[in-house]
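First comes one chain, alone, set out as structure tokens in the form predicted alone.
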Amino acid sequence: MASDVLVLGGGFAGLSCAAALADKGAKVLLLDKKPHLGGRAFSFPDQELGAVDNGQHLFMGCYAATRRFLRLIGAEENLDVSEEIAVDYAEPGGRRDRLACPAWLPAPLHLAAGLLGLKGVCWRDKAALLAFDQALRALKTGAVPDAVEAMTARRWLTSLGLSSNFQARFFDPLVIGALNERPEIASAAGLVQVLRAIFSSREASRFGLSRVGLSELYVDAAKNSIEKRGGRIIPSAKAAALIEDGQCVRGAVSDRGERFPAQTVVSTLPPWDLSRLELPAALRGPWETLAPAPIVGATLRLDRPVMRERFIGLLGAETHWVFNKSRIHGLSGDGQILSVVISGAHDQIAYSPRAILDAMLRDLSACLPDFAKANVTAWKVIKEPFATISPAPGAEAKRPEPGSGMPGFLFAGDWTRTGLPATIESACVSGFAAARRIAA
């Protein structure tokens, strides 16, 4: 019997479209390749390591559209949104920077407050930020302009008069953490997205980060919910062709020879993987030329505590981020859980696994002083080639809108036009967007 919808794809973007759609009464048949849902953003369970995310993610308070899908499902408790609004900062040598958005300035003036704040910044080079504040402003709202986009974000903060050391500071780990990709290669409009996004309200500028592994934060919930409401979801299916009526598109085939049909299709799968499907031609575009860019990451358990904070952004150093596992999960014991990231990898993809981790070890002992004296007595070090795609100068005019497409199949994922950086929030913002407009 037809599905009402066929969702290829169980990662933020599959599950939060299959569970609206099975809200409003859908008959929804979900598929995924893998033997566990998650897509690109899940959790395993390790004996000496607890649960290993396949790489670390912080939320925000932005993200509308995941926030709503936790509720959906029922999982939103197991996000932790900081009322304060700071960012930590380590360099080599231990010395330390605070980013600290006062409580009682509203937006956008507490994050600008935070940055005069920055200490390692002079006030020659934070009274450029009346320019970039006006540069700003002036692109509020409405679509990126191309000039805009066609640049690198290294080059717009530039043109824009910031100095090196600030952009180091502050500017380049936002690009980093946020759009997964160098300021040097990353497109000046998914800095601009993302600050739109960011300097909306104070809300909107909250750090969250999940109690619990990645999969148990949605995984488990989502596939509850869609079950409960009548869906179904098949694990080890890879969906291999889609099945044409016309010009219409009516379910799909997998590479074992099943055929699922159903009225309506809606895709998540990233490009790399739906450019191999057989598809109708009407489907071809310049969204198959969309590169990807990778992350490495790795969980450490320490023989002992090494930092406070929940989580550390390290300055100067080949490692970007560290967070504190042990305090975000509320993890007993006398040693330390760490999770570490080094986002836009495109070189370190290529290490050993042993190799990616002396270089993180190196960073961590250089940027905080009482890391020289753990022991790291267990590691696993996860490499994500195809993570996000690369928002170079150029890819935003490649990615289709979410919802788009043609009779019978929607687009939808984390790297269609959502207005948004390939992210968590993106991708919930397609599904929702994709069961809108079948709804409708």
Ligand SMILES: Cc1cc2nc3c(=O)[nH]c(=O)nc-3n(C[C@H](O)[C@H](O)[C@H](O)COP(=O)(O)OP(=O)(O)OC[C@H]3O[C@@H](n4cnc5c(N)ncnc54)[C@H](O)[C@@H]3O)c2cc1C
Contents of the next structure:
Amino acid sequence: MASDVLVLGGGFAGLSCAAALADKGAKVLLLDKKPHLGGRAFSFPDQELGAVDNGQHLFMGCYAATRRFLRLIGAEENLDVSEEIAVDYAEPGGRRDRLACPAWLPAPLHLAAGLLGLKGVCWRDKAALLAFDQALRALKTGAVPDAVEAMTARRWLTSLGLSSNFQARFFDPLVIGALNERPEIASAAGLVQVLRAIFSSREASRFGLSRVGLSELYVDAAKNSIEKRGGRIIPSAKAAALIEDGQCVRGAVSDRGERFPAQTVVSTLPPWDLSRLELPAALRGPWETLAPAPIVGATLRLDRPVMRERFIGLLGAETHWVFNKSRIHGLSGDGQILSVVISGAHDQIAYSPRAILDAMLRDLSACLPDFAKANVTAWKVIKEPFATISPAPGAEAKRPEPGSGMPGFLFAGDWTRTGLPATIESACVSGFAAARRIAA
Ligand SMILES: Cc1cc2nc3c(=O)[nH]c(=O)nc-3n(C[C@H](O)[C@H](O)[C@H](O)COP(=O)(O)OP(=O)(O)OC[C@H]3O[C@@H](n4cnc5c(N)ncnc54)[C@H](O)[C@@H]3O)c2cc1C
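Now that you have shown the form predicted alone, what about the form predicted together with the named molecule?
Complete assembly follows, chain above in first position.
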């Protein structure tokens, strides 16, 4: 029997879309090619390391759609959004710095105060914040002008008079963390999207972390919520083609030839997966040339604790971030579990797991004095070559609007043009947008 809606893909976008539709009483069927749900944000149990994420994920207070999705499926308490807005940095030699945003100041003054308080940036360099503030006010709402979209983040920041030291100590970690590309590759438009989001309110610039493994955070709760409302989920079902009926899409066919008729299909597949399907000519377009950007990560078990903070940004190192999983997951015991991240990892993705680990160990030993004394008793490196789309200049124009497509077919997924970088929040915004379009 035909479904009302066939959702392709069971990551944040597909599950948020299916949960919202099921909640409105639609007959939903969701397919995913993998045996497990969660897409690019999942975890698995490891005997020595506990719940291992496919890569550490950081949430922000501005992730309103994500929080709405977690609320809808009854899983919001799994997300720990910290009151304190602070980021600690460490660099080779063990020197430390801290971006601390005072709790009593309203946005965006809290961030301005945090930036003015950075020890490693001199006052002459900080004076450039005035030009930066003016530029950001001019770009506060609406489409990012073509001239800015055509620039890289590096060129834009330099054009505002921000010194290379200031960029390296605050803006570069922000760009690489939020856009998954170095500022020499990422577009200024992507950075503007991030800045608009985090500067919008105090709440928006808070940091959130999952108290549990990523799959435990949302996968089972979403599945239960969808199924309880009469929806169906079929794992290990790979869509291979769409069913066409005149000028309309009316379902999909799996690679095993199984037909899944539906009134409407919502695709949340990443562009490189979607373009492999047999698609109507009307759906083909520039989005097919969106390129991926990789992330490599590692989970380490140490024989002793080496950090107290929830996470630390590493400056002047190949490794970008280290997260204290023991604290984040509330684990007891003598040792410590860390999660280590290199984003925009175009070079490292070709390294062997051992070579990635060695690069991370070198950086951690150089930046965290206690790390040099610790022993790594277990480790796992995960390479994600297709972590996000690469937000290079020109990419924004190739992203189709979420909910656009053709009769019977809607695009969704983190990579659609949500006004946000390709993140969990973008995925949920797109999922809800597609659901809203169908309900309307
Ligand atoms: C290592 C790593 C770290 C990250 N860190 C962060 C972070 O800190 N903060 C943040 O916000 N975001 C982060 N991201 C990005 C975030 O994970 C993604 O933006 C988000 O998970 C995308 O969700 P989605 O539902 O749009 O796509 P996906 O999760 O990719 O879901 C698409 C689904 O479609 C399925 N599929 C593909 N082809 C087919 C087919 N033919 N038929 C059926 N099913 C198919 C896939 O199996 C997949 O489950 C990170 C990503 C990675 C990989």
